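Presented as C-alpha cells, the chain that follows is alone, the form predicted on its own.
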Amino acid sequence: MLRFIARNIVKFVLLMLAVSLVTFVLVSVSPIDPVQANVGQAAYVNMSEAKRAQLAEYWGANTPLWERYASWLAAAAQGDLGTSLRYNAPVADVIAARALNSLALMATAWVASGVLGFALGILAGANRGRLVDRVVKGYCFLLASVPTFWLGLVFLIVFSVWLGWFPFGFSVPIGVAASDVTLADALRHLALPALTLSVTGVANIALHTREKTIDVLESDYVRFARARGLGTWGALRHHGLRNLALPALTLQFASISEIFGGSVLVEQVFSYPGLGQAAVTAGLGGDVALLAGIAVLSAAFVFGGNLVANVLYGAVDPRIRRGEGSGAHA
C-alpha cells in the first residue's frame, strides 16, 4: 500500500509539473500579443510606445519564459497560483467562483451518460440482431461522429428557440440578483448544457457494454443458469451484472477527461460561466497564470478519476488485488 501511494504521488507531481510547463511554453510561443488582445486593436494603435512598454511589463510579455515559470512555480508551491490579469483577481478566486458551475455541469452529464450508456448497452446486447439493437447501434454511431459544439447549437435552436422549453444560456436568469436565484432557476439553466454534454458520452459506454453483454450471454455459467430455468434478464441480473459493471465502471471514470474537454465547448455554446469558458478567455487573452491554474486543476481532476477507477476495479474484482499481491510477493 505504501508503495502504491508513493508511486501515485510521484506520478501526480510529475504530471503537474509537465502540464504547467507545457502551458507556459504554449502561451509563450503563441502569436497572441496579450497587450493588444486585452486593450483592443483601436486602443493599441493609438497608444504611445511608453504606454505599450508599461503594459507589456505589467503582463510580463517581455519577461523570459524560464523566469516567469520559475516565479510562478515557486509561488504555486506555497499555494499562490498568481493573479489573473484578464479578470484582475487572484487565480484561486476566479477558479473558485466558476468551479461549482463546471462541477455541477460535468457531474450531471457524467452520471447521466454512464447510466444511459450502461442501460442501452445491456438492452442492445440482450436483443442482438433485433430492431432495438440496430436502433441503439445507429444512435451510438451517429452521436460518436457528431461534434459537441454542433450538437449544442442544434439543441439550442430546437429546445430554446423553437420550443422555448429551456433558456438560451447562462447559469442564472439575466437581470436577477444572485440572492434571488432559486434552485429551480439554476437547474433549468443547467439542464440543456448537461443534456448536450451527456449525450455525446453515451456511445462509447453503450457500445462496449453491448459487446460485453453478448460475451456474458454466451458464457458457460449464464448458459447453465438459463438451462436451470432462468430467463435472459434473470440470468443477467443474477450472474452477469458484476462482469458488465466492471468494464463499464472503468470506462466511466476514464471518460472524465472527455467530459472535461467537452464541457469547454458546451460552456462556450451556452455562454455557461464555468472553467471551460474561463480557459478560453485566458487563452485568447494570453493570461498564462489563469490558464496554467485551470490546466493544473483539470489534470488533477482527470488523474483523480483514473486513480479512483483503478481502486474500484480492484474492489469490484478481488482477484486483481490477489494477483497484484502475488506478483509483488514474488
The other form holds:
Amino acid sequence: MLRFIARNIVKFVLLMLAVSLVTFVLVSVSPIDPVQANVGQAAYVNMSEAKRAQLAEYWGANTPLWERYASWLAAAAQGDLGTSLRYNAPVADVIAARALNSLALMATAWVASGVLGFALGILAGANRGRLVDRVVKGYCFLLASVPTFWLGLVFLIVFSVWLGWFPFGFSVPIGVAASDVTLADALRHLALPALTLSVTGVANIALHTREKTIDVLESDYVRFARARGLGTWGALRHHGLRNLALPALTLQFASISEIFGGSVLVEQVFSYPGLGQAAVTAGLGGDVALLAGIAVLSAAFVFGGNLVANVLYGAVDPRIRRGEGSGAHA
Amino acid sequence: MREKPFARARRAGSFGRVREDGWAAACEGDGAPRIAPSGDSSGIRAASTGDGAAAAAEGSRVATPAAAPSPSAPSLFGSRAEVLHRPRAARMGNRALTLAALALAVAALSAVVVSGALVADAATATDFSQKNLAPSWAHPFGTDWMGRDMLLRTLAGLSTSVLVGLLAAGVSAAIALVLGAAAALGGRRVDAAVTWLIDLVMGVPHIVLLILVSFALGKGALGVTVGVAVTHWPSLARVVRAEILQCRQSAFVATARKLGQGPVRIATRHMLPYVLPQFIVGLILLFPHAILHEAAITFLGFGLPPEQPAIGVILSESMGYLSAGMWWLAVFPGLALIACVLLFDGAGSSLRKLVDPHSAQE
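For comparison with the form predicted on its own, kindly provide the form predicted in complex with its partner chain.
Everything in the complex follows now, all chains and molecules, and the chain you saw is the first one.
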C-alpha cells in the first residue's frame, strides 16, 4: 500500500514538472509578441518606444526562459503560482474565482452523462436488435461526430433565441449586483452549458455499456439465473450491475480529460466565465503564468481521475482487491 | 457492433447460417451448380433462382446426382414446387456492399475537397446587395453579413478542414508508428520512455495541449496542423506497440526465426502484413478526431486565420449574429461538417471490416 502511494506521488510530481516545463517552453518559443497581442494593433502603433520597452519588461519578454521557469518553479513550490499578467491578479485567485463555475458545470455534466449513458447502454443492450437499441445506437454514433461547440450553438439558437427559455450566455444575469444573484439564477445560466456537455458525453459510455450488457446477458451465470426463474431485468439487477459498473466507472473517470476539453469549448460558446474561458484568454494573450497554472491544474485533474478509477476497481471488483494498483491495467 | 452468429442465424430464417452462406457463395460464384453440392439445400435453391428452365434442370441434376439425368427431369413436386425457401430478393454479398460503401465515402470526400478548392475564390466574393439572406433556392445555405454565399463558404471551408485533417492525421500516424515500433522493439528503457511520453500527452486535456502548441507556432494553418499532429498519436502508438509485441511472441515469427530468417526479412515478410492493416485503419479513424479538433481550435481563435475559409471560422463568426436570429450561419456549416466526419467514420469502419480477418465472414 505504501509503495502504491509513493509511486503515485513520484509519478504525480514528475507529471506536474513536465507539464509546467512544456508550457513554459511552448509559450516562450511563440513568435507572437505578447505586448502587441495584449494592447491591440492601434495602441501599439501609437505607443512610444519607452512605453513599449516598459511593457515588454512587464511581460517578461526579455528575461531568458530558464530564469523565468526557475523563478516560477521556486515560487510554485511554496504555493505561489505567480501573477496573471492579463488579469493583473495572482493566478491562484483568478483560478479560484473561476474554478467554482467550472467545477459546477463539469460535475453536473459528468454525473448526468454518466448516469444517462449507463442507463441508455443497459436499455439498448437488454433490447438488442429492437427499435430502442437502434435508436440509442444511432444517437450515439451520430453524437460521436457532432462537435460540442456546434451543438452549443444550436442549443443557443433553439432554447435561447427561439424559445427564450434560457438566458443567452454568462453565469449570472446582466445588471444585477453580485450579492443579489440567487441560486435559481445561477442554475438557469448553468443549465444550457451543462446540457450541451452532458448530451455529447453520453455516447462513449452508452456504447461500451451496451456491449458489456450483451456479454453479460449471454454469460453462464445469467443463464443460470434465468433457469432459476429470474427475468431479464431481475438477472441484470442482481447479477449484471456489478459487472457492468466496473468498465463504466473506468470509462467515466477516464473521460474527465474530455469533459475538461469540452468545457473549454462550451464556456467559449456560452461566454461562461470558467477555467476554460480563462485558458483561452490566457492563450490568446500569452499570459504564461495563468496558462501554466491552468495546464497544471487540468493535468492534476486528469491524474486524479485516473487514480480514483484505479482505487475504485478494488472497491467494486473483489478480484482486483490486492492493495496494489498493478493488476488494474488489464 | 459484434454480431453473434446465433442472432444472425435467427434473423436469416429457419435454415440458419448454412443456408445464408451457401446462398452468398451461389450468388458470387459464376456457375451456381458448381458450388451447389456444398449444402443439401443449395442445389434446390440454385434451381429456384435460375432464370430459366435449363438452369432449373441442371440444378436438380446436381442436387440429386444419383437420379437418371433425363432431359425433361420431371421432379417429384412439379416444375416449381421444389422451391422450399425462396430468398426474398437477390442481394450482393456483404463484403461487396462494404467495399461499395468505402468507395462511395472516399468518392464523396474527394468531391468535397475538389469542389471546395474550385469555389475557393467565389466563396470570398462579397455582394452587399445580397447580405443576410435566409436560405432560398438561389442560396441554399443563405448568405452572411457581407453577402457571401454560405454554401460556397462551407464547401471551401470543408475542403480546407479535410486537407488539414488529412495532413495532421498522416503525420500523427507516422509518429505513432515510429514511437510504437521503438517502444516494442527498442528494449525496456525506450519502452518506459515512450510509455511515459504517452501518459504525459494523454494526461493533459487535448484542447489545452492544442492551445499551447498552436500558440507556440504562432497560430495559423501551421500551428493547428502541427498541434493536431503532435496530440493525436498516443492511442494509435499504443495499438502499434501492442500489435508488434503480440506479433513478436507469435508462433509464426518464432518458426521463421528458427528457420534462419534474418530480422529484416521477418520484419518485412511476417510482421508488416500483420501490423499494417491495423495501422491503416487506425490512421483513417484518426481523421474524424483531427477534423473535429481542427474546427474546435480554429473556433477558439488559435487555428486558421479569419481570412481563410474554415468551418471553425464560420462558426465562431456566426456567434455574433445568432441573437439576431440568423440561425443558418451556424446550422448548415455544422451539419456539413458532421456529414464529412460521418463519411470518414464510415470509410474507416468499412475498411476495418474488409481487412480484419475476424470479420471476414460478415
